[in-house]
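Next up: a single chain in structure tokens, the form predicted alone.
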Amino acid sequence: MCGIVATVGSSQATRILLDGLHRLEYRGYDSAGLAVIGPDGLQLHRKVGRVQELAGDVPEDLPGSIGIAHTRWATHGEVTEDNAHPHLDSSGRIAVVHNGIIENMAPLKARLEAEGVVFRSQTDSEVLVHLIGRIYRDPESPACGDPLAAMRSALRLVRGTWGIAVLFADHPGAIFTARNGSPLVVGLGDGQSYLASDPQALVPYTRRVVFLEDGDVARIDADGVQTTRMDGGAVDSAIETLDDTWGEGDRGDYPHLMLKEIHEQPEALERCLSGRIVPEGGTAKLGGLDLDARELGRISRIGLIGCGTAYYACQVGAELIEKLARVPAKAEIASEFRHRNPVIDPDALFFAVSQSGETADTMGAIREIQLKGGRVMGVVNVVGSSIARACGHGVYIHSGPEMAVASTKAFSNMVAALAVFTLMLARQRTLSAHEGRRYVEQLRAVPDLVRRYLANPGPIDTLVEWVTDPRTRMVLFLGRGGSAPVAAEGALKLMEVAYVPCIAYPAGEMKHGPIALLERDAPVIVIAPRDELRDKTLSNLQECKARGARVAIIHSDGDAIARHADLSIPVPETNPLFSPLLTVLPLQLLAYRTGLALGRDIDRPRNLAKSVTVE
């Protein structure tokens, strides 16, 4: 996801903008570029590349107090300088930063070029700066020279979803926002203010933040935020104080942040179960939630929505719920979901589920629920994002900051609320008391063999010798049950991170064509803990063993299942309900030393973004 940052006050801008771009690098992007209003107006400096190149580019003793800065995710137009942001209008003492994706961008342009505009790139995002120069130019237009008026002009004839931040070097005190389907937080401090699309770009400067909602259009000044909407109206806007957590996003004694956030997960997951279960009582409390036992009781089944790791999570989930508190839980692919004209049950309860809570397909499925009179909460990460105040009502999962694009201890943080979640159902249901003080003594126990695990990780670097191989063409992920979403979960890993292609199956399946694929030596991991398919897996196991594959297993410590497979992987037994919080953790370490052994950008892996905000 591309990323924007800007600041007005006394300070100098450039140190503030190339830091907050450093911060939020973790996003994933492939250019990055600043504008800053200085004694000779608009200064612009953009690079293809790392933020480190722009601040190369960029003078130490730029003056100017005022800036906006971007880093870009490639949608429209390839990756180069002139697509890259800030971008500037005909007069040049007009910039813009967008973030999101303008649908009738060709109508758009051809309108303007027919005016007489020249377009510099190729981006759909430089029609809005020459939309909003032509207005605040035009004498016969009654926004002429007003910045605000101008930007709500121009946005009324867009369609599509945007964040942007605009500076206008006829007015160097403040700088000028709006935003439709695209986060933006405005940092408050002393005589000094900032804007961000996210959080982690202004904790080392404010901790007070405001959120703005859709249809917002502001004015920030180094005194703070004024907030309209698109009609002029007023807005009250609540100032928010940011958890301490998100000052914790930097690699501390790692080498990279993936591999400290997957050695975080046993804190992250004390972190989420804290509170929330009841040890005596057998049974958990997520006030987040307002549900009364009645309200649990009508509930006619689950909803879990998610996307790529979140919905590999919403199936855990939903195996968790349907096992345990016996109601029909089913999880979807939120970009599916919401274009499929879905019947929405008006007592079933939904759950979209997303680390960052700004996942653009789950936000459309979050209002299609809604607008067909469906219940939906927010399983998410980041306190204040668009899905929590969208849902209003549900869990944070608190991982913490999340800063590696492949999501690690957010997935465990997932699975581990929605078993908080199952808990509180079950007990209104079908779980006795003494059956849920088990459940929760075992629960409990979840973090420390996580940790127990994390210190002893077995034979990782045999199997990443398997996987680079020179022969290796493609890697299979088999398990069944619980363990089939923490397969494909492994395999999206191992692509995410090592550029290595992979197929999950559910182990039934493999007959049914994957086995076409394997041929000898292909590496083949089966995920198959002590559970009631244990053996159903075994034979699958020796399916893929029959036609010359080799075969790693990941198993529950202790069993004997491992003198099946070429490589053993055990993993400290557990619940066989909980047993992906387990063994999801070797498939994590798989895809870091995978990628670390290839040379890949493990922490922003090509093509990807942290957090997809833009269909």
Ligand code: F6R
The other form holds:
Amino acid sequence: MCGIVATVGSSQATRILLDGLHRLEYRGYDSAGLAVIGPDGLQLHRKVGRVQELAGDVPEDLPGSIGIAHTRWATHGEVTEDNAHPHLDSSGRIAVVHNGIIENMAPLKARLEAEGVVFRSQTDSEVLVHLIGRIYRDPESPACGDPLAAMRSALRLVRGTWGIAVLFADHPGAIFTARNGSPLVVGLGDGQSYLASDPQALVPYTRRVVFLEDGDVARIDADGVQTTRMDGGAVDSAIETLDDTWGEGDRGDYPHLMLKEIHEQPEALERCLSGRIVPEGGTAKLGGLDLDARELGRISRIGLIGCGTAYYACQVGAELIEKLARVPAKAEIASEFRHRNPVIDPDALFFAVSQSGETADTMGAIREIQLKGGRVMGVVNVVGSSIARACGHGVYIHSGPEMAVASTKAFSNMVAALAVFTLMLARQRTLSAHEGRRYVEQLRAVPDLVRRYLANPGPIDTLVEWVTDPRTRMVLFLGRGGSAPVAAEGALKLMEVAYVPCIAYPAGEMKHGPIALLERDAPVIVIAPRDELRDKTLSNLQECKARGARVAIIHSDGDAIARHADLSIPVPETNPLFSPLLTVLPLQLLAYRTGLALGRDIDRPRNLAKSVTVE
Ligand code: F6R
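So the form predicted alone is up there; where is the form predicted in complex with this ligand?
Below is the whole assembly, all chains and molecules, this chain first.
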């Protein structure tokens, strides 16, 4: 959440900063700002709204070849220009951009105010710049005049998370930075260096990067980075090279990123399966897990942890694992898991599932598992992300860059990666080679079935009319088994992209309460592929119809259940275990087209951000 970009070298800074902010805008888009050091000293520009607004405010030829910039997702303080970053200290000679949360803001602010500091914003971040400034200018302090020492002393007083970039007008040749819980990556160019919240901002300029670690405090100049720890000890940081998956992420010929990413699913799924399936053995291999047959055989239970869409993918994964591999599996919401003091079975295996690899709640859950000696592996899209690195082992889902705030292709690839793992595990436990080969064939056929559906998606626009009907007060999504998380994912997508109130329920649970909400013509969307629960789901949808609701059914092509629908949306049939990869597609399109019909900002829905790096 929030995007940070900084650069130092010989090129004009603002061009690089604004370009970087555009690339990071998915991390937050409430307001944006930048500070550069030019011939007239430290210059500050800030604007409420998108990076576009800021770009309009910054003179194109603004001199200065060192600067820091920020795109904000508000935590403390409303969306105003005063609350936009960068923030200045009282001297106006130190500027800070911050990503994260200062938890002990209140006592620190009270102390600074008692010492006479006047705050200009309501943000927690402003506390940081004043702390740094006071220590830096305090003649009594051993850190006086020393940027890194002043930052270390200030950060020792702070509780919370931070990724910061700091400009000192006295030091116009260097950017100073520190990381604790909020990602930062340094880019190394030729006589030009960069800093960003994620590599997406760096790819046009360099592929040589250094990922900062929690507890790092660093000085970056045109020639590179010198990293130290909070105790002042030096760090020998490894230089890594970003691979080719970084750098796509434009809209191509599509009007929106979300639509492009929906249509990328067949290729994304093929990438995820490629090289991992062993057709003749009816199994799969995932080298990144580094688990041998004996270890796979010993796993007592599997926990799958994620947030939002990733959590629903975890639920689908848990269903797959338990059904096919017969190993107890449970999906958990990361923000709940980490705070409930969970019991960690030493023979359990946990998966932390995340597109961005930066989600703070998921990171917190990983720490909790590791602290208790548990084993946790990543199921992550972004290569080299914090979660991938914290876990050490895992599976990359290979969706390619997902830039729309609403997750689509990452959901599918999370499910596909977990399906591959399930096959591998099941073959070690209960599944015969013969059965395994059948599942392998069915899984390999899914990308083509997805392609086929997307070429002819059925009457989605009629469903959009139901949803946007002025009489519609909410939309109910129902499904059972593996289709219950698909229902929840459909509801989440429609809420976040179109701002339509939705409820998702396991179909059998509806009669225990939500049925009271049904009114004449209320839209009910039922996910009912041809599986062993289909007939039970059919009874539940009859209960809805009996109360005057309009029922749309997403079902397997050719299934007679269509007869019971007011609107039938067939999807190609696959093994019921893999059906979420098909049944989710109409729901993604429904959210997209409803958002479009209602004039929503599809790729940047209000109040949201792509990478949720605060708790
Ligand atoms: C929904 C969505 C969010 C994310 C959630 C987890 O479309 O994008 O619900 O799924 O914030 O994000 P990651 O997967 O990056 O951990």
